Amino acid sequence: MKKVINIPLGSQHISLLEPVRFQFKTHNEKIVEVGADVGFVHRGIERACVTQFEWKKLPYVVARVCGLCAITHSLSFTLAVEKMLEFESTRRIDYLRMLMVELDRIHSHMLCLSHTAENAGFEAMFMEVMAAREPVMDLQEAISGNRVQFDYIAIGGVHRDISPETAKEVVATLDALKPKIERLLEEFSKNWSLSLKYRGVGMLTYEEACIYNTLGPLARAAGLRTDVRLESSDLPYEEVGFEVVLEKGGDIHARNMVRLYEILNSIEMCKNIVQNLPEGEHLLKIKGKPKGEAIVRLEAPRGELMYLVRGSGKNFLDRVRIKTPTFSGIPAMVEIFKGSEYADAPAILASFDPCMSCTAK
């Protein structure tokens, strides 16, 4: 006999301390229907960007959309404004911006993997991954001056250049991190209770990834070759060794593998950047005020982040529209939950690596 149970997940829940709410309808332990409410919290950042702050201050403001991918938010907005101002960047500026974006990806993926380990009952591994993440945070602080809200991106470049000593520190720290990630890769590849038992759990097929326009690691774990770094010309990723990481399982295990291999690729890219850093200025003067419209897409740790910026040559912009990767991924998340066991919901959720503070902008 089937017992129907309605179960809320979020917004204040042991598995989801985020401003979003899922509603599960279960038949005994199996999830049969899923609803999602992303409007539980609304911070009004887009509105503030066009009413409370002049355009030159907005890289600082939009970085507050999310603490985990602050660099990508501020850079997306800045690139859009620079397009409207017809600003031409230097290769040194591009390389320094890429460096911080990829360091952001490394620490964000490591945070996701630590929570994945915690959900599997590996408390010691959670602490181990978080400890290994600390030197990456230290690097970002050494480069930008801040640990979380970096405020590194400036309209016209970056606020601080990188010294030769810091460049050497980047290489040394990442060289020390690489074997730790390789050991984690082996654990996630061979340990049944950590990752292998999740094969076939929380599965998204290639066809479903296409239907729901899935982004980021969620899509690439299903074999969908989508990554803004492949398509965008805003940053020269083709020069620093970028490779697309794909898996075919579409399940929790595949998403773990994608993030681990992407960390290794980002380590190599960061080393290539600091070892081949072009000469030039790190900050240039800008002229004029934004007029017209520009759209910029960047690959944040969770997938495509898109900014639409519109201005009419005034101190305040007319429109700042932000589309975040987690918001775009919610239709796929809802579909993945259907048919899963309720006991697997926390592990499935952790494998999404949701960033709901971005979504609740």
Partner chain sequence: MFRSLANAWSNMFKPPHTVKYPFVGDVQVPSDYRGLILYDVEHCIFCDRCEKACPPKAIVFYQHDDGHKEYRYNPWLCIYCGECVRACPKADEALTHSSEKPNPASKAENVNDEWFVWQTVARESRERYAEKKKAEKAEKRAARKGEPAGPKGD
Contents of the next structure:
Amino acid sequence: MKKVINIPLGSQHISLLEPVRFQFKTHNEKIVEVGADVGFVHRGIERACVTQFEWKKLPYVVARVCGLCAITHSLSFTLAVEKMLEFESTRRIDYLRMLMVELDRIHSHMLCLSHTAENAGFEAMFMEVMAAREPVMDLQEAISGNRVQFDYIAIGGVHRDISPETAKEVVATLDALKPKIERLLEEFSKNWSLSLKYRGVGMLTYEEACIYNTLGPLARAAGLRTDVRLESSDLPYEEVGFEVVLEKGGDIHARNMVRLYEILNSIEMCKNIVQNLPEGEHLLKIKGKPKGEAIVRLEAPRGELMYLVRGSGKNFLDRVRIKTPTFSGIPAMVEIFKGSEYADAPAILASFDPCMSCTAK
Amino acid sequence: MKKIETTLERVVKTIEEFYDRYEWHFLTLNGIDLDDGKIELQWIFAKYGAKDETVVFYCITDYETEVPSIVKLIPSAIMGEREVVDMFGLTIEGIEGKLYLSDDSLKTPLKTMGLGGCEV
Amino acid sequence: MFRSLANAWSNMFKPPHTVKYPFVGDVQVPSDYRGLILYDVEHCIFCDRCEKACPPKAIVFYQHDDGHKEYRYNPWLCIYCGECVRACPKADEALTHSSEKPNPASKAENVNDEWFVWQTVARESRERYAEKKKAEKAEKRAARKGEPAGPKGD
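Please could you give me the other form, the form predicted together with the partner chain, since above is the form predicted on its own?
The next block holds the full complex; its first chain is the one shown before.
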């Protein structure tokens, strides 16, 4: 007998990090229909950006869109404003900015991996990954002066220069992190009980990835070659050894692998950046008020982040449009849920690495 | 960034001719309030694997005219369209807003910004 | 399986990654940690630049009627970005970015309620003062005009 059952997941659920509600319609265990409600934490930041705050204060405002990718938010806004003011940054500024973005990617990916492990029922792994993540956050604290809200990016550069001692610490910490990631790589690919929860679950094919315009690790796990680090020339990623990580599977396992290999790649990049840091100023004076329109895309840990800024030479901007990665990923997520078992839903959801405070802004 | 002007009648056809799902990806639909009761709608695309290639189709319209939907062409456009309906109070064919706003919040928070305040 | 048993056994004697926070004193923070903003009234020239630069408006100057200004700072509203110190013409003297940790406040204390009242009071005080100054100026001007006008009239 086929019976349709409605099961909600969220807005508060033990497997959720952030408030989102999925309405599942299931035939026995199989999910057949999905509705998503994402607007629980809407704060009206786009409106506040044009009515409450002057453009010089906005890097701090947009950094509050999201805790995990605060640095990419303030950086993309700053890049957009700098484009409008025709500002030329020095290579040292670019390198320091890239360093922080990549460190951010490392710890954000580790958070996602730990939650995927936890939602698959492997709590010891969750704690292990979280413990390994802590030194990376300490590094960011040492560089920027704060653990979560870095407020490191300034319009015209970065607020602090990196000291030689901190640079040494970065290399030492990342060297210590690398074997841990390699061990995780082995664990995630060879552990039998994890493979039951991961392999062939939450499939997204290449075709579907193209149809639903998926982004970030979700798309790369399905074999779609898209990475804004490759597609944008705002930051010189080729110089520091960036490589696109691609997987074919499209399931949770493939997403985990993409994240793990990206962490390894980011570790290499960070070390390259610190060891080949060019000389120069870290903060330059910038004059004028933003006028015109600029679009900036940047690869946040979860995928492509886009800022569209329009100004008319006044203290207040005309429009700040924030397009976050999870926002574009929702249609694909809904599609992936269809046809999978309800019991797998938490693990699938964690593997998307959804960021609801970004989505609802 | 390449900007191409279009009109509401032509926009679906233009995008249909332009869009190849293996080559381009759709970023979002964006609205910008233009102070004089008009709104600029932008359909933003970016090319896979190419450096800095973004194409923006834009058209200027008023708030009353119904905007055609491109969800049939690009299913992921639904999020952007719902947001525009929500934030500006536009009507897009077959699209319901209610993405972020609840019953007791501001009605169209990003509309008529330049005129000072919005409809509550 | 033996490996996992051995792992489990050795894990029992490993120290935990966490610290028993309230009992072990303060957690280590880096020396250039962005902490509380310290203020020195001796060096302040009352230019109000920090107040204008502050994104969350956590610095407010109250205008007393006798002309001097009073600095007030809300550490619970502050986002510790350091924008005020960068705006300060006498940075590291009048305003300093210390590495001192701010005291946490619980929600029940409603630390910000008073502050929002205070913000309006401070704004009103300045408006009042500006009006007073304006009136004084107008009076002076009137008096100055009145003086030469007076003898002529006689």
